[in-house]
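As structure tokens, one chain now follows by itself in the form predicted alone.
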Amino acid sequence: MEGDGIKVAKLGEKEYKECEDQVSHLALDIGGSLIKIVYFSSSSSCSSDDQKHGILKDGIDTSSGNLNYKFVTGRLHFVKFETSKISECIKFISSKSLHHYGDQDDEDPASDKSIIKVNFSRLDKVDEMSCLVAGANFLLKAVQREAFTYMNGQKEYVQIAHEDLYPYLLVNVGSGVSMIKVDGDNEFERVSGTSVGGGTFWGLGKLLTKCKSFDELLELSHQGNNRVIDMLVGDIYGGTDYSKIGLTSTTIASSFGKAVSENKELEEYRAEDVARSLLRMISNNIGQIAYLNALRFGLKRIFFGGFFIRGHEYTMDTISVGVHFWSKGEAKALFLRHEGFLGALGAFRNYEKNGFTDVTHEFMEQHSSKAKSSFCTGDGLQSSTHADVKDNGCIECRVQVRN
């Protein structure tokens, strides 16, 4: 991801050794295009910051004197793999020994490969939409500098008071798109969606440009000029605006429209321009459908998640400008730094094994050396305000569990 978002590319061996101790508690979101993984690694020692907050090495909460709970200090890690390369995902799980956590038979003479297969068949299945909503609600409540707006090149973080969070529209852009009206914790309804999503961009892009990966296609679009292929309002009205209905000369009248009248073959167009036009077309479509659903229910905030966006400035700007234009500034498009891991994070919060019985209610305090102050949410989640978050693919946290 660009800017100061969490990088979700596979971390190197050195980085993992630096940022984890005892690995446990795996959650997977296996989508049509990508596999998203969230897992927890506990630290073997307690930092000075933990001691200042009343958390001893043995995990007892000394600030409250409550011996029924303990805190486990560690990190949440975020990793992704292409679904078509699931073998790489299995190798990663094996290398982190994640397959050793969960239910296993006492006698275990089998190979690592067979162990993984057994545990995959025993994974607890949870509802996809419930996990998306739980993941989004958690991030918006517990993680500082998570949500932000981006328009006209300006990025601005947004902190929303918990009592003002609901209702909102969650637009999860994966291979396809789901639009979910969220009214509270565990209160939601899938109200719409579209088959034109990240899978469409990747699939058409692969056919039209020969790109081998989503990231390659996204990078290609960054170098392109969609006006070479798209028909603009100015192309129809002699280079002028159609001011009577509020359309500028640069507004797209027809995506790929110029290809109709030009006597060119696909090979004669720059792949960069094709990728740019494709990205613009899909982003505009998603933004407009999202706004229409927000209008339908009188919602002012629209959160966009899923791995289609990936912190790409042009994509966010296209969606934001569209929502702003169609709503006349009344609705706002917001983005999430951990946008692609909503489902996996929600699944993780459903974990009720190996002592993490209260993880869904008492979760984490995000902390750093720059922490300024802390607060407690209404449902027991704790977080800290801070100046920055390390861009290393993991979040430092404390998990509260029953003894």
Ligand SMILES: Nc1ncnc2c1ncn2[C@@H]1O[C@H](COP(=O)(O)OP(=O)(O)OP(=O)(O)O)[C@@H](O)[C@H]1O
The other form holds:
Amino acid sequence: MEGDGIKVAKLGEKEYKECEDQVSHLALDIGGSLIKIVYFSSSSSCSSDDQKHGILKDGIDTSSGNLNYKFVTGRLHFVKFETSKISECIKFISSKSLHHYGDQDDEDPASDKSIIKVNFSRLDKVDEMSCLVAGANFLLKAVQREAFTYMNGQKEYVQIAHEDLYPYLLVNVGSGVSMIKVDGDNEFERVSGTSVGGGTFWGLGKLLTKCKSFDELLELSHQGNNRVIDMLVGDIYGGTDYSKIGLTSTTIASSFGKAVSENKELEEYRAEDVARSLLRMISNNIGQIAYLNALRFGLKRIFFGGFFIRGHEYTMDTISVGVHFWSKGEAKALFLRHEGFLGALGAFRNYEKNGFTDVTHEFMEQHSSKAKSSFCTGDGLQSSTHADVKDNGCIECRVQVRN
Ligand SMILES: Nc1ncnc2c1ncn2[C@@H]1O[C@H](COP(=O)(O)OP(=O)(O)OP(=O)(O)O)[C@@H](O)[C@H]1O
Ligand SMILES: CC(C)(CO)[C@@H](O)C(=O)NCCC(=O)O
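Complement to the form predicted alone: the form predicted together with the ligand:
Next comes the full complex, and the chain you just saw is listed first.
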């Protein structure tokens, strides 16, 4: 399991014991590289805000006015595993009793394997693209301070009014890249994609640098200098800009282009510089294709999701600068705090539609006056205003459950 994933799970056990005890819903997104899990655990305690409103009793809100339903307060948790380590994922699900969700019958706790198998066979498959869109729409509408811009080292949160949200371009950078024009709730079209994505960065990076983990490769890239290997406009134009066509001397003319003429072996380059050039090449390319698709449909906002981003400053900066440069400032690149969990979140929301449980959800958007988005971090539960979370933020929410 990923380090930050473990943190969430451990926090859940230690500091949020009360929200771990009743896991009722779970959604899985099994991707080419990573498995993402979103699960809901109800809390028996309630927030001070809710106590002030006096509407909660044992975590159950009786104020809905409909006797057939009750609201259960709790948290959405986010965990990820490498797809190649699926057995760890199964162990985690088992350890959290996540596989018991919705069970009617008591099962033999000694036969873990068969329990998992039985429950996995009950999994409902849902469409990947519609889940990505549902996940993004949910985050953008319900969670405050979810979307942000990142350019020249500056992070700025953007709150978008519901009526102003559509249309937008969703670019999900997973192993491969999907580009989806989103026009409304469940109204979308996958307009483009590219196989040059996160899997390409990690795959090529692994071969070229001998890094053992994605995080190691990302960390290396942080310390590198792409100019050592990339051929710049200045390298071709005697150190000067090519201003007639709008290219500065530091613009990359050809990614990895210097390696052609230098006659050096791979070992003679620093792994840091190789990683940096690779990250720059992939991020630039994604930013450019995204911009071209935004231009194709006249879209001003491009949201980037998927675990390739990893909240990494240099990745976001490269994509943002690319979008800004090509669109002459007309289009904006935006990033999401729960970037990697769009599909899993969308699958989670599918509980509402597919009727395999008696559950509907009422998330914070309907209760924004009293229920706030909160996040679990190493410092405990904090208001989202102070939290600096990435992929491990829990979202506090309420779920409407049929009695
Ligand atoms: N710990 C990690 N291990 C492997 N890849 C990681 C890790 N963290 C981030 N990544 C990056 O995230 C990418 C996978 O992202 P994501 O989980 O969103 O997509 P996926 O669902 O696996 O892919 P796809 O949607 O194409 O099937 C990897 O290709 C890699 O670039
Ligand atoms: C195949 C999927 C949708 C699987 O998530 C993704 O990896 C992707 O969008 N790849 C790019 C495929 C292409 O459009 O060339």
